[in-house]
Amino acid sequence: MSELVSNKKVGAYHHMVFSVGEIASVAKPGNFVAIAVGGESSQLVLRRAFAIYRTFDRGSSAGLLEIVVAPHGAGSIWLTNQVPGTKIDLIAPLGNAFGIPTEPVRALLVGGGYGSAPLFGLSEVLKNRGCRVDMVLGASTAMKIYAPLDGKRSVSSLTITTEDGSTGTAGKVTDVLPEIIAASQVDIIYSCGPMGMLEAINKIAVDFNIVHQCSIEESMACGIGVCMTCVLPIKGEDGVIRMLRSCIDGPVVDAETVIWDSKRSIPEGTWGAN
């Protein structure tokens, strides 16, 4: 159980921080945490998973663990109501994480709405090894564009796109990012956001030759491998595709071996289909 130590909302979503101890010393960019949400005697008996912000490792017993959350359902609704104090029954670190460059490289990190979340604590990383780091954070409106003076802070560059044009650029991420890739020479893109978003950045670095990991969003109801309801078809070095589990074989993966057009079916010739 861990201690819920701050709820502040900020614009359309929530910024929660918890004690962890010693959990955040291990977490990294990328891993994800599985709270279980509705009290003890709720009926929402599965756990929600959400990206890890950022941590701050201040000892075994004084570590704090971030995470912004969106609203909108029963478990997140429940978990934004809960006050300073609580006692949370979570799982953390989980999943595999952002790769890190062993050396200096130019990196384009690309975020939409809370889903960019995962990108600060990287970008911070990134920073620290030397990389140049531009970031682009879109979202449908401003109200939904998340923390963007943690993105100055820690960035080389940062652009904001809002479909509705109310900040930044008006259009989507993808709009502005051949751009931003010429301009400052990309090596990778590292990005988290809507499926969607995420396919079509792959196209643009695809077409730019440039490596891309992203963090794809499946619901996730377990977090620890078991329940399988958050497979994904993924084509491995050998050529095969497979269902994989985003909870335990990503939700970070390189975004060129996700098959993207198989919007959630399973494609022919996959491994164990047939």
The other form holds:
Amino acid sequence: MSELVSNKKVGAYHHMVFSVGEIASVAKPGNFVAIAVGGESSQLVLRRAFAIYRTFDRGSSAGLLEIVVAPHGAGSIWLTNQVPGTKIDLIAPLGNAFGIPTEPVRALLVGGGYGSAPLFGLSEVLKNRGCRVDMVLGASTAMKIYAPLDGKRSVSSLTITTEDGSTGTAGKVTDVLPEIIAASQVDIIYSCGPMGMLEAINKIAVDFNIVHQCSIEESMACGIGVCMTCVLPIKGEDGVIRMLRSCIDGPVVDAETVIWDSKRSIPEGTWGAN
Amino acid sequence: MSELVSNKKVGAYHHMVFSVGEIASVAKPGNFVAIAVGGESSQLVLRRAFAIYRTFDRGSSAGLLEIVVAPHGAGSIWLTNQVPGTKIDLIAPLGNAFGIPTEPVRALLVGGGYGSAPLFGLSEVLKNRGCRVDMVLGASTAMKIYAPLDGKRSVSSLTITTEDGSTGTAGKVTDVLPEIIAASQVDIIYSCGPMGMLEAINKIAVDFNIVHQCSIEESMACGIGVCMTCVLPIKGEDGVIRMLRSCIDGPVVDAETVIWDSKRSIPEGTWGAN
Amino acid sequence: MFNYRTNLGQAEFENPIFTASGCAGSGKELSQFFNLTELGAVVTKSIMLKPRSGRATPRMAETPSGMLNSIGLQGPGIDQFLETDIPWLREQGATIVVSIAGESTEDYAVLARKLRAVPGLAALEVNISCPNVENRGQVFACHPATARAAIEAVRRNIGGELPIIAKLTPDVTSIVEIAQEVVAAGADAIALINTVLGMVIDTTTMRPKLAGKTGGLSGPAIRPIAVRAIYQVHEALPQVRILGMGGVSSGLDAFELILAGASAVSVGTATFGNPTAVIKIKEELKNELIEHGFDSLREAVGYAHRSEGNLI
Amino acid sequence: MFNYRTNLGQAEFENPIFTASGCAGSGKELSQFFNLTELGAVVTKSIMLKPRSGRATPRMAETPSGMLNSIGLQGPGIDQFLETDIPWLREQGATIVVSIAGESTEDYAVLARKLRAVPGLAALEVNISCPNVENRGQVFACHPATARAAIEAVRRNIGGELPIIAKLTPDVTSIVEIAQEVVAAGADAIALINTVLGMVIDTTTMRPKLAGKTGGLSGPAIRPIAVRAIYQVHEALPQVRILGMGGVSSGLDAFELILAGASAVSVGTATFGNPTAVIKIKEELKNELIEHGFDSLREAVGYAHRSEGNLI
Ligand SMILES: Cc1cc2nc3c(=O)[nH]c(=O)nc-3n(C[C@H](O)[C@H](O)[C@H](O)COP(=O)(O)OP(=O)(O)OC[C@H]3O[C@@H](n4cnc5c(N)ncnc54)[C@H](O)[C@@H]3O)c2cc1C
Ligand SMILES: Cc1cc2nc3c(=O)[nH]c(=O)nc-3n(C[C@H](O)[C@H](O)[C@H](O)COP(=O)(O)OP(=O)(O)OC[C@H]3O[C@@H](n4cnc5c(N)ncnc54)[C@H](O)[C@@H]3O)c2cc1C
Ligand SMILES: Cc1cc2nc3c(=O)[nH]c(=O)nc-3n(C[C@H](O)[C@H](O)[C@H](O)COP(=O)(O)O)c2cc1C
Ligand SMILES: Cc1cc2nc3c(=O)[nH]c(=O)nc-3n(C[C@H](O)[C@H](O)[C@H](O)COP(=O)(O)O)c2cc1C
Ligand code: FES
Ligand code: FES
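Could I have the structure of this protein in the form predicted in complex with the partner chain, to go alongside the form predicted on its own above?
And the full complex, kicking off with our chain again.
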């Protein structure tokens, strides 16, 4: 059990900090946590996954782990209603991490809504490696842009788009991407956000022939690879499509290997399809 | 929703006070409340019943209602973990009330465990009617005797029994009853506690030919008379045994009309038995 | 103006939210909390020919997101019921659906004859999810032949008037098969689902918790089973109206059953947790329907079955 | 000394807590959290003849105290499974129960032949709760004849050695009838229960939430159904060992299934909420048994069936 240390409303989200001890020292940008929700006699039997926003490794016992939660349904509303001091049942770190280039490159980080959360930790790592980091964050409205001051410091440029124009450029992230890619001569895109957005970003990445890693959000029952609920069709290096688990083979995947638009059907030629 | 105003541990129990407004002015000794437990996404779908310990009618908006809760299973443990200020979903008053004699009589009140709770309100009413009130409280051990100071003031004598002898007389309430009945020339017994105790008290009441009203605790799903889960076999004035609902025809019943020891079977001759 | 009306066979109802049989007492108990005319219908507890004591206690065990009951159809018998309960409900102006249950095919026939002349009833719910003493206590609705016989007995004796809603148990290999059978036998609509057979063992006494050993599971736990049964039967028999039930405790839950194919929804166990649940659900469902752009309840019935390309 | 050992047919196990098929991956994933030798057995996910992609996503929907899944038996096929999964599990020293599933009776026969020579297996769980392509996709375990045929095919081909545990679906009119049939066909033990068929409709899209429309309901919501099925089958076939499962997430839950008649208990959905649930349950159940005065697990099996007068 991890103690909830702080719970603050930030725009439409809650920024939540947990005391997690050693976990903080092993978590990498892209990893997620799985949290039990609803309390003792909860009818919610499954954990909820949240991208790790940041960790503070302060020695084995004092490590902190931070997440950004959108109060949405029963589980997240319960979580955001918890008060500091509450013990929370949390498993972390889970999943794989964003791949970090060995050489300094020019990276573009694109986040939708709370999808910005894991990108700030990533941008710090990239910056420490000497990369240039541009960031684009988009949401339907200003309240749903999560871009804290100290996060902004780690990026070279930050562009914000909102669909209602309440802050930044009116429109979608994809409206501004081509220009930024061209201007900054981007080598790699990292993205996190709704599936539709990831798919749209991928089209642009393919057009520009840029590597694109995205963090996927599939419904997960277990988060540890045992249930096979969280799969998505991914084309391997051998050209074969396989249903891979986004909880352990992801949540970060190479966007160009994903068979997008296969929702509610198995893509033709998938291994074992019949 | 009623606000939880106070929640204090008293021995093995929790004394809990709710702000209930007008309800306080209509509740009578013997009535109970039904409380929803487990919070928003609770897997506990049924309310829990608690005898009303006391009410304070302080005008329509400021009425208070008090109960005594034994943390036992999921529902009562959840309830006793709530902190003052929490809004609790509570329905009251439910059920019938102890019958109050029109003339001053000598009454003996017998409570087992938290079964003492409704007896203090009753003793006050009886006292105001000029009755002599003796009280016997029993439990397995001292921690399970609920007998607050201000409650004690309303009774003429208080005898305590514990099975482990940790306070009062070692033994069961029924060990001391005959003597007290004889000494105080008791006209009526009121009791509340586990079924086994009520049955044992009833044997004594029958022996001494004393009227005996007891408050029954049957498993209740609805508390308002619609589900038929809480029935017990009761012989009517016409001599016919019927399965009556303890939530609306009770919880207070004339002990001599109850067909005791019919657990897990329908007594012969019950109306509609086949 | 949103049209909330619905029908089950010939019977028309102001709105689609009903009480569930056996979960609303005689109606009197709930009328302390709201006006019974607010309901689409009051469905009475299943009434039998003769007075019944019901089963011994304990009759109830709570389970995760549900409960077991083994009431055993306690009730006063049809004669007293017609003398007291029905006149009282009529006085209140309630829309009445009478639920009946029998121990033999003949029981159903006699009950139907007793009810055919009774004025002021909207429909008859025929609970065939109860044991048939003539067939080793096997439940009527568990076998096509006995299910058919019970419904035929009612159909023959009720006269052509009163719509018959056959109430089925989900504890069968094929609910569609039973549904087809009772429709062939003359049922105008189907009520889905009755409780699911379950058991709880008390780990203290180390015996079944209920005196009757097994009991019927109800509440939110069974909602996915209800939705599946309704969806299957609506798919197979789209022209037959369904009265859905099983774990509905919010307007959203009711909406789920409507989308699956229910034309009306009964609320049972939720009333135990909240006496005014039916009223809350009625309001919430209406709001859901309006928010989703429906002009009437009827448009939403079975909407989850539309072909993939179709958008509202 | 408390004796925690148990058996299913000829197969002996150190303790009665197993993983549930399809809920423990290949074993590797859980071995990060604890040593697989701590388990009574690892039950593998049901393996089929050929590689399977499984169903499209979404494959999962949470429900009150439970969840639906429609994985569709994704897996690598028996050949790769025997090459990689089994050797790995043997290396760990795990006690292995292999679960198999087929689309035709012949599939079961071939799977059995492929497994008969494989060393180091404790037992075979035969999942017959899956669709039979030769019989309009109807589930084998839903009909006595197809259930029997599948088990007979395994019995004939496995050789006399490996105990067969037939895994049944609760979605039938009479689970006892199916149990009797598979025992007659050569099953040494029965696994009860597989998931219950259910559906969730997404009220936003107004379509079934799962791509496969229906899914299997598991978790605490179905525990009363599991207890009932186990109790019924143990009552009818007291000499046949039962591997119980369905909604077990604590030692007390497992104790309930044991009292009903299970000789061992598989844990499925609880693992999703807590990766070490099996270990917790193993410890808790042992403590329960000891606290209730049992000297061995075996004494407690079916204890809820003792006659009324009997006290421990
Ligand atoms: C890898 C990963 C990272 C995530 N990161 C974040 C984050 O940083 N911040 C945040 O607020 N949320 C995040 N989510 C979504 C979060 O896990 C919950 O799904 C969301 O909070 C809704 O849960 P609920 O109980 O409130 O809603 P409900 O709608 O009641 O959820 C019911 C069920 O549906 C599943 N579900 C619902 N919506 C989604 C979704 N969009 N994706 C996957 N499963 C879903 C839930 O897991 C649950 O089982 C992430 C999900 C995944 C898989
Ligand atoms: C009329 C009445 C008055 C009561 N007064 C009090 C009181 O003043 N103080 C107090 O602490 N408790 C009282 N109880 C018992 C209380 O309602 C709960 O049953 C008890 O707190 C256990 O609930 P749980 O959720 O903690 O336990 P669980 O064991 O989890 O309860 C599970 C289910 O069993 C039922 N149940 C369990 N034990 C009992 C029991 N002894 N009697 C009836 N139903 C039971 C519960 O209602 C619930 O549905 C009263 C019960 C009734 C019917
Ligand atoms: C206490 C109780 C009593 C019931 N009695 C009856 C009955 O008499 N006749 C009947 O057809 N169904 C009866 N049912 C079943 C309900 O009408 C309903 O079909 C079932 O409970 C599922 O709905 P729910 O989950 O909303 O309760 C009863 C259910 C409960 C819980
Ligand atoms: C995600 C998931 C996958 C499953 N896969 C299988 C399977 O491959 N073979 C099988 O026999 N049962 C399978 N089951 C059923 C379980 O083994 C078990 O019988 C059922 O889930 C009830 O137990 P539980 O409530 O503990 O999960 C699966 C269940 C789940 C939830
Ligand atoms: S969430 Fe269970 S395998 Fe990925
Ligand atoms: S508790 Fe429902 S009738 Fe008494």
